[in-house]
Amino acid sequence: MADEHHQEGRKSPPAWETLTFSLTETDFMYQSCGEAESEPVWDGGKMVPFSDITVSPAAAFMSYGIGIFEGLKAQRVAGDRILLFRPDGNAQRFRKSAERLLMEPFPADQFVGAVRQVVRSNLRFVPPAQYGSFYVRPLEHAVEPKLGLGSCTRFLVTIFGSPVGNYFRGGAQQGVRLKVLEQGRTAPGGTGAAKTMGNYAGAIYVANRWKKEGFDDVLYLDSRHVKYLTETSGSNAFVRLRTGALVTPPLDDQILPGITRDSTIRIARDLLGIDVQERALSIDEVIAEGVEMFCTGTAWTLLSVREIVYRDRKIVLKAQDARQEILEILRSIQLGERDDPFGWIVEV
């Protein structure tokens, strides 16, 4: 069958048993063009073969980083159904990120419809649940040729997908090691609350050094006081204290409003009756009062932190109770195995 696909010019799905969190090119992707001076701004969009994109070397995003992205997952579940998790939440964050960069926001209903089309057009790349999920990556870029800083008028939304396995493999699944950095992930008043290209580009260099020293990622302190927890390179942080309270940094200009973060808060608070606090949490309080820590994100899901290193001090966090209880409910909802009291699931 693989040879037949090759002869027809079709791509072959990867071996599910060895699936990693990496790109597999699929059959189709979605594109829609936007023009700020047109009415409506966005065309109806279309599915096209997965292929390279041609833009001018002067396209604004190439020089000035005027681009955003999203990430969400489709899951194959019992009965061969395929479910999306909270695509409306990603659609709204996509709009807010665009507004932060003075790009035209993409309509939320068109976003959700396009994501469903991408999954439907690549069904053979959606792995069985035990091996992974289908990760969908929406993008919006300012593509008009431009020299000089300023707002743009021409935009391109592209949405593609790829089958993926776990973001971390091996021992990290039992808990990650984080190096606490006395610096901010983003500048005060910057783009920390938006999912922009630049936020992640700068973090690669920072984390690379510590990954070479055996850490899985870094944990940034806030950029104003350099004492309060913010995020890792790509996930939100939660800490359970001795009191039983579950604390996560409040949303501000340095914290990305994670969809999994919000889901964790609502499950913990509404279904488990946990005292969830969204407030400033100093690294000193974590060291003195923390008993459990985990990080949340679409790629990370809920992943325990087994150890953090702050300056020369190692802090071991052995408990995983809250994370396991919340994750079990979250995954059961995502897999359609229990009632969805929040209306989060959308069937493809």
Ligand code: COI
Second form
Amino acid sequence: MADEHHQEGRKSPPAWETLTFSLTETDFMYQSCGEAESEPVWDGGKMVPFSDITVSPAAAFMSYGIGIFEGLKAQRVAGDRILLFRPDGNAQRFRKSAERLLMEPFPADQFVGAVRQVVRSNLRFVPPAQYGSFYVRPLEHAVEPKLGLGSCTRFLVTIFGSPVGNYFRGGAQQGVRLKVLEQGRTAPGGTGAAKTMGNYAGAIYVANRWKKEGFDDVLYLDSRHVKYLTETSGSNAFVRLRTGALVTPPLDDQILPGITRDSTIRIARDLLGIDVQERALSIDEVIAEGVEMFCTGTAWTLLSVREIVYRDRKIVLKAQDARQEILEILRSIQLGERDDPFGWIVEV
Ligand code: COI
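Next up, the form predicted together with 2-OXO-4-methylpentanoic acid. The previous block was the form predicted on its own.
Entire complex below, previous chain first.
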């Protein structure tokens, strides 16, 4: 069947200026099989054409959501070099997420090597810097056919990528409107610190409900006290207070240890001398003391929050200075335009 994305049997990159955060199928993906009872657990992995994958309908992840994912970006920069940002951070988090779902953790060096291969074998899909980046999506699933709920022994790691542009379109890209929800994103003691399929699956319904009322996304309070800020559907939150302090919720069972979150903290603290506080931040304190708010994530980067609505109260946050200063430094490190004092960049 004719397919507009295929030319002479090859897929074509999209027009760069039309990039959004959406999937373009590329040429190749990576796959590795893991068997808990083998030594080593993981095979050497291989690059294969990007294609559908075949699993048993009884594969454990199909019923029970025993699956995790990652997201990281490769950036084409001056001199046609391609740089990855902190792939070792994603590799370590991928291992921790796997452990939380009782899956075999994938070796970190194999992860970074595979990500590089995925970028290298899809070079023509890596956009020029001014248009966007190449988003790499690693996955691990429990694939063994299994009916009962219990630990699994067979796993599949798949890594594919896609050229992407901004996450939000139009005005939202300059600042989002968030509905503050009196509910948690994940349960106390649950999977909130891991990047599991289920955390995101459950969030779609909730965000959709509020998108219909003109919000771009939601901001969850914590599920123990229903009082402290946690995350949006897919990003960490920062608030700058009147005092100048930049506050973000501390890592616990309801907060994903974001790579962009950590990079923001280190740039703000070590390079800009900002008083960064990782501590519980109540919605009441945000209302009384907050002057600026932004969210961080690989897909979202650093995105301003221009307004939050809590109960029937609208809180407008006009300032954007801290976010701008931090983002400028982050971008110039990612583009190889300034020193990389933290050793974050890995050349592909
Ligand atoms: C990312 O920021 O890379 C994520 O995985 C979040 C997702 C909702 C796009």
